[in-house]
Every structure is written in structure tokens, then in C-alpha cells.
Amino acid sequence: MKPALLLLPLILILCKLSPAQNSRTKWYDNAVIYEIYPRSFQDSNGDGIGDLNGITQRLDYLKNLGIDAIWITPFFPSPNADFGYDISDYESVAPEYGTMQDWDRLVSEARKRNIRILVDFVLNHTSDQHPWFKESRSSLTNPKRDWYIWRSGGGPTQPPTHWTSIFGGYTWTWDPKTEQWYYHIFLPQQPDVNWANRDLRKAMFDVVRFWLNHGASGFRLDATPYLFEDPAFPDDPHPPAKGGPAALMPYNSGRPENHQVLREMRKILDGYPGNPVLLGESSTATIQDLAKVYGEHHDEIQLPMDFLFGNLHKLDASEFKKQVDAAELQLDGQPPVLFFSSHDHERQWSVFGDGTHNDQIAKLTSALTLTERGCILLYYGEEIGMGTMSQSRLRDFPLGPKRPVADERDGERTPMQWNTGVNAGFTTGSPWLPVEADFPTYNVASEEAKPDSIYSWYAKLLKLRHDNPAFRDGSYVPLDSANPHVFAFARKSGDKLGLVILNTSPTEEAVTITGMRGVIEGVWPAFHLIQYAPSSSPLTQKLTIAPYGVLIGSTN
């Protein structure tokens, strides 16, 4: 028989049980995004930050690479109590970062490259330096007293409520000049502003239309479950232990209200062209609140990023199957997001390495995602294994002009590695934060030049992914793998099967490979061994894959 007669009936079942079909109709639907943390990614000119001229350097590594789009994280005027996420200038960049004709500059020669950019959008909060809140603060009268949120309490000494920040004390910081309290989920230098004022919210909308004017392809959204507060403030039944984790509760965390402001700002992005997208950051619970972030009806956040993956940190293929799993087949066929590695993770390469697998482990976990339907994220330095720095090298870096705070994620912000000379290329001046020891081995111009590299296993996925109709915009296809420690699943596009199995295993594993009713066993002679590592093996429903070991087949 032959192999296009043996797909007929895998295919028949699937177009009716699989409810992810192939619907990628807009640029982000199955877009890879590359996270750039701009002080960190190339010097331009010898101060040791990162700016955007270096990010402009650095485009034709990205196009190579085959990324469809950068986020950029906060490059705004800043004092820098949370390193650009207490922003104190929405409309401009920081002298640190360049100008507004760098940035132009910029999204011109992106745009010669087919690469959008993602502007990082704080709007939970500004900094404490921001006019509108030195004009709120400065009288009980101001007209712009509103745009924040203000509480009397019980006087200097008691709070309005008692709930915890996420960065740790109360989440409000007491005015002596106008005696009252200002509410921040996170930093004291955080204050949040307040939604349900119109003028506020007309405001922040501008913003939008300012960067969207400015040629941004749209915005990562920055703590998106905490726009609202319950108004009448009640305090928490339940509040958490003295310097625990922040209570979030339904009074200040996912909160209703917020529909409505995602509702109007992608109404605003609908109207300009070129499909520009929100990417959220989008904690949530249960992958049931997750499908609400899209929107009842599909019109707030097209990207909102599944934390629920994102936060795993066990190689464990029967987590990582209920999680992918999840997400395919119960957010309405919408588009995942996909992510191990951000600003706010641990790299990858440290979480799930065991020291000796590490880069075979690293191309492990880059095939999980890069192999799925879907948005994927990828930060910075992932396709060269980047890990953490440890934190006892960042203790020993002295603290100057460049880094007037320790932060505890520093390990993850450390500079790109470019090559093996100075710095690892990535400035020629006296870099703000140290570069991780292991640079002459883990840099770009050394792993380009290796078959078998991290990154040239990166590479090569990114191809797949752009090439293969299956890899490319084809529907999720779950599959059994009779081992707790092997993860296998199915692409498909019309004809077209994709064919993925991880061992998350430091042993050799056994696998029998099961579909939907049974009826993948009559594909497999049709499938053909596309990318491996760290050993191929014939693809045929029983087979033994190595330790920590990817497979992935194609039948076309």
C-alpha cells in the first residue's frame, strides 16, 4: 500500500477529534519571539550598557537565526529601583539606551529584515519620578490625585488593608505631605495607577498610539493581572506569613474590570495595520482562567503567555504532556505561548542541566518548544546555552554607576556572548554586570562553526519550523508513549505529519508509540527521520531512544 493511502485514515480521525486545526492567518499565530534585555544584549558604544544602535548591530544575527520578532524590555527613562520596569517617561528612551532616532532607525532596518519589534508596556504602574505622580502627590486637590490610588487608613501606623506586595512589606507607603497611603503590588517606588479614571486610562492609550506611530508591531504587557483592586478594599482573611509570598486574592489579582481596559487597547491595535499583537504576561492558576485572557470573544489578548508551562522546573514528560497538552486542546484552538527562559526565569540551561547533559538537556528542551503549534518565546542567549551566573560571582562584581542595585534575577541578565575576545564582544568598555566565565566555549562565533553546538541545533529547529508544513502551522496531535519518562506528540497540515518524541530520561528508554483509537501505527512507514540527537534510531512504533534524547520525523 502506499505510504499517501496509509495516512487516509489517521487523517480523517484527527480532522475531527483534533480541535487546534490549521488557522494561521495573522504573523503571530506561529511566530517565534526573541527576548532582548537591551542592557545586556551589544554594546554600541564602549559604556558597558547594552542600547539600541547594539540591537540594531546584532540584526542580521537575529534574521540568520530565523527569529520573526523581538521584545524588547523596558528602555524608558528610568531610575532604575526595578532596572526599567518603574518607568518615569512612557515617550521617550533612556540616554543610557540612545535616542528616538535610534529607535526609528531601528524598526527601519528591522523592518528591511522582516523582524517586528514588541515594546515592553509597564501599565500596572510607573515609577514614583513619573510628573503624573509627583502632580498626584503633590495636594489631596491635584487633578491628577486620581490617577493613583489613594487610601487614608488609620494614620501613619496602620494601613488601609493589610495585603502583602509581591516584592515583599505592605503594598502601600505612606505621604506624609498629603497623609494618605498609595497603593503598589510591587516596589514603594511603584505606585500603581488607577484605571477607572478615564483621563488616566486616555493616557496610557496614547502611549499605545505613540510607539504604534513609532512602527512598534505591538506590545508585551507587563503584570496584566493587577490593573484593578476590589474598590471597597477588604482586608485579606488570610494573609500570609510575616516576609511570605504576596496574597493574591480575588480583590487584587484578576480581577474583572480588566476585560474592559484589554478590550479598548485591542481595539486601538485592531485599527492600525500590519496586525500588531498584545503578549501578556498573564499568570494564571488554571489553564481555565489562561483561556480567558483571550477574551469571551477573542478580542484582548491575542499572545497571553501560559506560566503554567512556563513554570515548570523538573524534566518530567508527564508534567510537561498535561501541560502542552492544556494548552492545545483546551484554550478554544487559540494560539499557545510557550516559554522556559525570561528576565524573570532562571535560564534553562541551569534549571533542568544536571551538570553532565546539559547542552544535550538544553537541545532536549528547545525541541519541546520550538517543535510546537504556537507562539514560542526565547530569551536572549538560549540558542548558545547560556546559564544563571551564580550568585556568589555576582557578590564578588563591585556595585557602581552602572548597577546601583543588586537584583536576585541579575544571574539571568548577564551580557551576550558574542566570541571569545574581550568581554565576549559584548562591550568594549567595563561591562555593567559580569560575563559568565564559560564564554570561550558557549559564544556565537564558536558555536556557529559547530555542526553538533546548542545553537546550531537552534538553528536548525527554527528552519523546521519555518519549512515544514507540519512544524510550521500544522494542528497539535497528542500521543501515547506507554513511558511516564517520554513525551511524543503529532503535527499535522493537511497531508502532512510531524512526528516528535523526548526522553527526559538520564537512561535509555523503550517506547511504544499509540495515537487517537490506535490508528497512527498505519503511518509509520511513511515517516523519515528529519533531526536527532543525540543518537538517530529507526522510527517505528516500538524503538529505544538514548538518555535525554529527541527524534523527530517528518512524512514528507
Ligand code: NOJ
The other form holds:
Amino acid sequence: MKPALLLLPLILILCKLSPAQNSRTKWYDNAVIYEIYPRSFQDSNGDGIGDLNGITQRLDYLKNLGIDAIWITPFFPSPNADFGYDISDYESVAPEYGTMQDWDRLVSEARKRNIRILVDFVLNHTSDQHPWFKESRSSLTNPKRDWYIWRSGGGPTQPPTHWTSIFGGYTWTWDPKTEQWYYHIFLPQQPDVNWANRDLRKAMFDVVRFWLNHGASGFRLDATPYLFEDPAFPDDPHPPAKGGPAALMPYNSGRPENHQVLREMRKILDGYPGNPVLLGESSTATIQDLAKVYGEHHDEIQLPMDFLFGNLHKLDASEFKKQVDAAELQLDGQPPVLFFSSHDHERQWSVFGDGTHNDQIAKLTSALTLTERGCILLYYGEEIGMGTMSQSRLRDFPLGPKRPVADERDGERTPMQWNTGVNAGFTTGSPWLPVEADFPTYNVASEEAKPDSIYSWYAKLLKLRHDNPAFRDGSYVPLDSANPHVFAFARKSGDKLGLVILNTSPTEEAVTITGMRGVIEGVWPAFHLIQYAPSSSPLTQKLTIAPYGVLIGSTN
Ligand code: NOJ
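What would the structure be for the form predicted in complex with 1-deoxynojirimycin, given that what you showed me was the form predicted on its own?
Below is the entire complex, every chain and molecule, led by the chain shown above.
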């Protein structure tokens, strides 16, 4: 009898005992979405700033890497108090990034390569230079006065509440002309809009339709917890220390009113073909709160980012397991959205690296996300091991209040490192942020040529995720490694099983893998090794795994 047939009874038991197979079919449920900070990705016209045509030039690179969609951070006209997150016109392209024709060409070229594009929708606030706000602040009786949040407080020296903005200082700025305060959870140059106003809401939804009509496959929604405030504006009994970080407060984050807006927005998307998606910047304090962001009837944000995972800062198998298990068990079967790096986060190479084994640790952390169920976000350059630049306070918040150096975000926004040429191939001009000094080693061209590079590892994992049904759409099955430094789990789709074992410690570790209610032991002989870093090792149920080692197996 063939070995596969010998295993059949065990496989049948397995099918019965493990969690239901993931039967979702939407493109985004297991997608890999690649975040592009357009200013830093590829400059096509030598002005030192990346642009939409630069992204179009690099679509083949993205296709070959194996990503499904790109999320482009804001490329709309903006005074750049917060580099694009202060929008002064939602329905056009800022000249430094190109034109609407460039956008249309990008969409059509991306489609040819089966790559979808998500637009960053900054819906909580506009720029103070947006015509809506200019009108709103022009008089107490302007029809757009109520499009923003205005209160009198106790006059020019007494803000309505002592709430602290996420970027420091009060959430209120006094407007001398109309003698009222306006509300902003971020910078004073980013006034919050009033989602309770139906006209504002309609205008914002028109923006949604505008980009869907122009070929967007959905939106990354900025700052979704902050759309509403408690209408009573109660004062904060424990305001954070002056200049300290804002606390997530019940009266200005995660308000119940958010749900209605997100449901209405989702309805608009559902009216379009191709399953457009909402990817939410939806940080929450607990996994239970994160579950609510999908909507009571899963009719709100399809992909809320899991910041409980994304904010993990310690390379610790037990912590990773805890967060992944929570996402698997407590999100009602919805796809988790896992990530480590972003334009707001120090890059994972720098966060988790120990200075000696950074490259291996980059392979370990990418194996952790790219073999998981759900939607995975990659940040441009993580696939070549770009680190966080140590120089800061160069460009971020040139107009805003001074923040602690640790919070500056220039470090993770440096130009993409394409090759060993001038400016790493990013621009022929003078780059808007310096190129990291390590680019002669960490760049696409050099790493594509090396089979053991970080780039080649990412490309292999992405291929595995696409080609192997267990890793593509299999359910997550927790396993026990009998070692707190080793995180082990399986993925299962029909009779196909994938296996992942990750050692987060700097020492060799002994493990014994058990789980799936004792059934995995029987299946063990069928596993074969498909990926291993740092060097090959036999795959048995009791094994030793190298420092920061990654073992990936499969039953077929
Ligand atoms: C979240 C964005 O990711 C961040 O970059 C921005 O500064 C704030 N929202 C304000 O829009």
C-alpha cells in the first residue's frame, strides 16, 4: 500500500478533530498587503521624493515578490504638517506624487499583475488648510461650522476640557476670529471633523465613492477609534502629565457611535464589485474590543489591524503564542491582521534584532507572520532587512510640538534600497530623507542574487503561502512544544497539513511537539521539511532547534 494510503485513517480522524476548515473565499482573507510610503519608495523624476510613477515602475518587483495588494499612505494635496495625514483635497493627487492620470495608469498596470490597491482614507480629520475647515472657521454661522467640533470653553485661557492630544498638548486650539476652540485629537493642523453632521458624512462618503470609481480596491482607514467624542465632553479626572502621551479615553476613543459610520461605509463598499475591503487602523486595549471592530454581524471593518500583536516588542515565543491564540480563538473566526512594522512603528529588524543575529531574527519574525492564517501586512523594505535609521527629528513634525525622540518616525521612513548605486537607486536627485548607510549590503539587487538573503527568504515564504493550500487558507491549529522559547503551530486545509516551529531564544532548544488532541503524533512520519533556517536538520517529533531557528514542514 502507498504510504499516503496508510495514513488515510489518521488523516480522517484529524479532519474530525481539528477546527473547521477555513471556507472563506474573499481575496483579502489570506492576503499579503504591502504598505508603501510613497515619498520613500521610488522617485521617477529626480526631485528626491518618491511618486506614483515610481510605484508603477516597481510593480514587477512587487509581483515577483508575491504580494497581493498594496496600501499606499496618503498621496493627496497636503501642507505636510503630518506628511500627508493632513489632507487639503481628498480628490486629487499632490503634484509631488503625480497626477490623476498617473494614478489611473498605476491602477491599470497593477490590475494586469493582479495587484490590488488600497487608498489611505484619513477620515477623522482634515488639514486646517482644507476648504471645508477654512469655511467652517470663517464665522459662527457658516453652513460648514458644524462640520468640525467647536466649543466655547471658558474663553481664550480655559479650554472646554483638559484632554490631551495624541501628539501632545491640549486637544483644543483657540480660534481668535470666532472666539471658540476647535477639537483635534492629533496636531492643531488636523482638526477633527464632526461625523454626527449628515452633510459632512455625505461629503466623506463621496470621497469613498470617488476612489472606488477610480479603481481602488478598498481603503486603509486612518485612526478609526477617534471618530466620535462623548457629546457631554466630560473633563478628564486623570489628565496625563503635561507633554506625556494621551491615554485612550472612554470619552474620545472607541465610542459606540463609530459603528454606525463604519456600517454605512461598508454598505457602500459592498455595492461595488470585486469585494473591496476596509483595513482599519483600529488599535484597541483588548482582544474583545478588537472583535467588536469587525461589527456585530461582521458588517463593518473586514480587516482591523491587530495592534495587540503589532505592538509586541520582545522576542518571546510565549508572548507570540498568547497573542496569536487570542486572535484565533476570540475574533469569532474572522481573519486576524498581523504585522510588525509600519510608517509609525520602529522596523522589526531593529526592534527584535540583538545586534549580532539580526538577519536570522528577521527570518524568524517574517516566518512568524507569513505562515499564519489571516491577512499579513508587510512594510516596504522589511523584505530586505531595512532597519530604523538612528538619526531623527529631520523631517517628521517640522511644524508640530516637540515630541520625545523615541516617537519620531523619520527612522522608519528612509528611502527604499534598490541597489548599490547612487542613493541606493531611489532617486537621481537629493533624497528627502537620507538613505541608510547600510544600503551597499541591504538592497534588492544584491539580495535577489543571494539564495540565503533576507529577500530570498521572504520570496520563498510568500511562494509557500500562495502555493501550499495548508499555508494559503488552512485553519490554525495550536501545538505544544514543551518549551517556553519555542512557538509551534500547524495549519490545516482538508488533508493537507503545514507545520511551523520557531525558536525565539539565542540557544539551541530541545522540543517535543504534541497537540491536536494527540493526533499529530500519528501524522508525524508524513511531515517533510520544506524550509529551514539557519541550516538543515531532520524533522522528527522530538528535535533540537538552532538558536533563532525556523522549521517549516508539510505533509505533502
Ligand atoms: C495614524 C497614521 O498612521 C499616522 O501616521 C498619523 O500621524 C496619524 N494617524 C494622524 O493621521
